[in-house]
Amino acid sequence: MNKEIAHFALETAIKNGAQGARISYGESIEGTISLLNGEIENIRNATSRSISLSLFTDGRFASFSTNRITREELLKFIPECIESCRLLEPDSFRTLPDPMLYYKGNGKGLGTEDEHFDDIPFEKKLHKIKENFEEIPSDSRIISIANDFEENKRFDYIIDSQGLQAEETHTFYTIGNECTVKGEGDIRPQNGWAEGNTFFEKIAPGSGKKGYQRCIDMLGARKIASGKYNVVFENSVAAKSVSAIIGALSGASIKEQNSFLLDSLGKRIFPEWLNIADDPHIPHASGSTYFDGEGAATKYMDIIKDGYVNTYFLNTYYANKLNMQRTVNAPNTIIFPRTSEIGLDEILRRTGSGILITGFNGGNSNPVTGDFSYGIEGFYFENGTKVYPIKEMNITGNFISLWAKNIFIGNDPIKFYKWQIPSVAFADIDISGL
């Protein structure tokens, strides 16, 4: 890890003249190997290094990134970017946070690296995804099955002229795939399934079965009639639910008056069971972090607490611009910390009948006014068992009013996911078909 770059580049910023800067260094090393019907189609490897620089100079501010950084570059590339902010207008709201937001640790205990990254063979690498494809039975129905492996190794480290130092590595595993079968006539359904750990040695099997099924009980899918259903999210595509009150909290939402859930803060909108947090810090997490873009501490914060609004994402900038004060720039690891104790087949038993959503298919939401309507697919089931899957639905409805009528939480989220969240299920929501 070249940190001294790092520090060169902060140093030459403030020698041409910006009377703040934040640096952020980043190196990072990806790795894929693809089969296509259990032969391997592509190995790719690749290494990557870039600087971001943040220029505070004469009341003005302008951001900038490159690849190219030697120091003979960066001697060239800084000053001429300095001369690039003093060209844009003055914008006093554009200041680094106070120091005393900034994380002070070294970076260590949220176990979200695996030390043998750079020493796991690829031959082992290469029998673990073949195992993946070896899950899946021999069916004359299958048109092509395609699996890949996916490793990436992240250090970030951010400093800046007010004494900010702050870093972390990360690295994170994935194995999946995708079939594709050949059903009625032209019909050629496809689905997967991907399995993903912060440590190789941990990449849960099953993944291969897992996609290869999801895949054939989607055969014979069929519209059914439109109406109000009851409707329950799976874990693999729930953010859905959550994405959009998320987005409605940022502060470049909430400034330029593009949310939903404007002027919201401290009022209870939602139900009052309903509680959404941010929890950072939780080990060997995917989304786990010590601190945000701009080096400021991450905690642990309720962001829908008993159905009230709790907090918006604000960044330094956004909180000077709304007189607010700052908190992060985004979540990084959501949770439901209050559910229903129970997982998707027992939410689909007492849920009784309706449409469990497996997939999205386009669609879109009004950040103003919170409604949404989406292409969905799944299956309808009753007395708690699938039925038949349907496709080529449309869900809609608002935001707002759909965790009003909330009837289940889940307790399965995806562990590996960055947002943590479990299935949901809803009562009486409008359903769009035949």
Contents of the next structure:
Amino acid sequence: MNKEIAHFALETAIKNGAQGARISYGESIEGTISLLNGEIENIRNATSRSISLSLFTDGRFASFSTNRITREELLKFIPECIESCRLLEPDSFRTLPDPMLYYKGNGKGLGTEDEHFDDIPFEKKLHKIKENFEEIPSDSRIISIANDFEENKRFDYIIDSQGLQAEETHTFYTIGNECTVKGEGDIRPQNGWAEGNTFFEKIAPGSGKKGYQRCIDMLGARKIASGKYNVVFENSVAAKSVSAIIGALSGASIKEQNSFLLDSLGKRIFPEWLNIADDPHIPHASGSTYFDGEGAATKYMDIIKDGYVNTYFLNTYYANKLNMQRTVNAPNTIIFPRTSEIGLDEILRRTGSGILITGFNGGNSNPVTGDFSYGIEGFYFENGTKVYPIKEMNITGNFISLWAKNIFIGNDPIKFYKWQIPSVAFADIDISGL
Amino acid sequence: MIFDNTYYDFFGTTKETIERTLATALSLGGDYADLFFEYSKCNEIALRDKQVSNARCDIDFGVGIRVICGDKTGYAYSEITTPEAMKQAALAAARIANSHKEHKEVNINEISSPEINRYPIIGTIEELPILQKKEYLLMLNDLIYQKSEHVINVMGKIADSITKVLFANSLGEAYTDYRPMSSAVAIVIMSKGSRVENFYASKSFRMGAQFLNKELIEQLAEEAVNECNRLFDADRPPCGEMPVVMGAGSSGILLHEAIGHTFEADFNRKNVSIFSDKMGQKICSEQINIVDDGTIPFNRGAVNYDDEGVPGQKTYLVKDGILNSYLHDRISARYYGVEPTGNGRRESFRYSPIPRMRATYMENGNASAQDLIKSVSKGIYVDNFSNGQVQIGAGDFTFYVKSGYLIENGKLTKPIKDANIIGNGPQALADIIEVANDSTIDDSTWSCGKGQYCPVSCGMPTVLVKSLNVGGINE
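What's the form predicted in complex with its partner chain like, now that we've got the form predicted alone?
Following is the full complex, with the preceding chain placed first.
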């Protein structure tokens, strides 16, 4: 970890005329092992370092990054950056944050680092991914099995000219697979599953078998008639039900009037039972962090509380622009703080009949209206039981009216996802099929 | 491109060091190795609140080292190009093989093809003073506000990059390439009564300073305002399966998603593409010819060489309705016993090259666009898109329609918007029943994601697809 070069960059920026500067220094180590049908297909190793500079010069602002971070290169690069910055128009809303908001701890305590990351032998990783492959039963319908092991370690160090100094290390491992099987005609359904964890030894087993089963379950998928259906979003894809809401609450969206949640702060927009929060301090969670991109300390924050919009995501610039209090640059670990007592099976049973969505295929939403249209696949279910798989269909609606039709929220978020959204169910939704 | 010897110094290396590093990469028995040195500098300047008060610049530098052993790939990269750093990366990549077999010495032969440069620059866009770029953004802002009293916000961006590449491989081939890319974006937000709409318009070319001019800015402003205006009259379409007329130009997204990806040879080599067993077979109407082309001057998908040293070229994927070729990198070409097609591309030195599209388009047919619309009694016409996706094995593709029209009794009637369209690739291709004579390449900022981003473009004449599933509202 080369913290010294970050301090050199900060000093160089100030010496060359910047009145304020923030330096973010990052180092990462990544590795991938890929198997195809049980044999190694790819191995990839990578180590990266880079510096990002946010420069405040003569009332003007610009940002820069480089991975050429010798002193010699920075001595050439930084003065050029400052000169470029001076050619912009002044923007008095661009400032460093109030130092009172800075994180002042030592970056430890959240348990986001596997201290054994550098010591795990290649053979052990290979063994783990081969186990994943071997979980998949022999089946003549299988065309291909791809298994991937990915590891990542990232060190972040952030300092600024107001005395900010914060650092954190995160590690994360993923083991996943994708099975391809012979379907009807030329169709080759594919599906898979991945498990992840901050700690190598805690990666849950079973993803190979689960991925295979998810693939086999999609054999014989068909389209059904267009109409209004009850719809359940499985926990693996339920983030889709809130992603546009989170986007619409970003400072950029609000300030640029590019949001369907303009002027929504403090208003009840969603049903009273909907609660969404940002909890950045869950031990060992992949999204956990003590500070945001400006070095401000993170904290638990209600996003939607009892159906009311409780916050926008405002960094210093957007807070200044909107004349509001700074909150957080962007949410970290999104949770539903008040879930229910029921899991997916019970949601299906209580919903009765409808469509269980287990995968999305493309689609998008309109940021200013909240209208959406997405391709879907999953299962048609009756009496709470899956009847047959469906595919090549679309779900269409609007995010505000979707949540007005919410009937169940489950208790089953996937804990290693950054957005831990449980299975959710909605009534009377437009589905396009035959 | 003429081989530029100054690139050795620029990347802090020598021909001899490269030869030694390639030998190290093959030292554990690899069949083939290559080195991809890359420097990129990306600049961006942005308009917000009628002011140009934000800019950024990003520099990336390093060398990627790849070793191929049969169908297996070892890959490592280094952001430092000292001989020792490259040796360590080469040894890491070399681990994919483990036979210690004898390998030949590598002697680099620097390749120059002075007759080929698909993106010559008059001057780098970087040489244009920020003040001049600023003027263009302010012009964009003024033009958009002048065109409509309903505009409530304008955002704009000019982005430019240059990439220097030095490539060498164990076959002894080495080339240099200088790749410019410039783009301009306008986002307009308009309000009428209680209704708000937005539209994103963009242009992008492999060009230097010649990219920016008044005409380009006027085109962007015009497109952004006109298309945004259209949305105020638009509603969601009815849902279900119906005929779809896809307008000329950006409808090439259909080819990219429905066909292009499934023709990428890595998927076919692994037997996971729905087209894996179709080579040489008739897959659609004989009036259909589909091309993936890296030779269009200044096009976003143009390549002098791909990212593994193969010259850019024009490849017929479908010729007279017959599946003619997959898109190959070196690995798949060797597997199929054919020549690589120049589709081995990568996001940067951090990634190993894989088969990727360039500019994918359909050639002209004989019908007229008007006749296609007239032939539909109830369906939709679509001509603006934001994104797409495909499932390679199932062949199910989607693309999101930002705007279009209903077709009623052979005429375009009510505007429509915000609908996802889904279909199955082979079926949709077979369902193209008419092709018009107005093929157009779309010059927007198309990027393809396949684990790594890659600039591409697409094009299409107006076509009539017999039936696709339209995500709309139940009537």
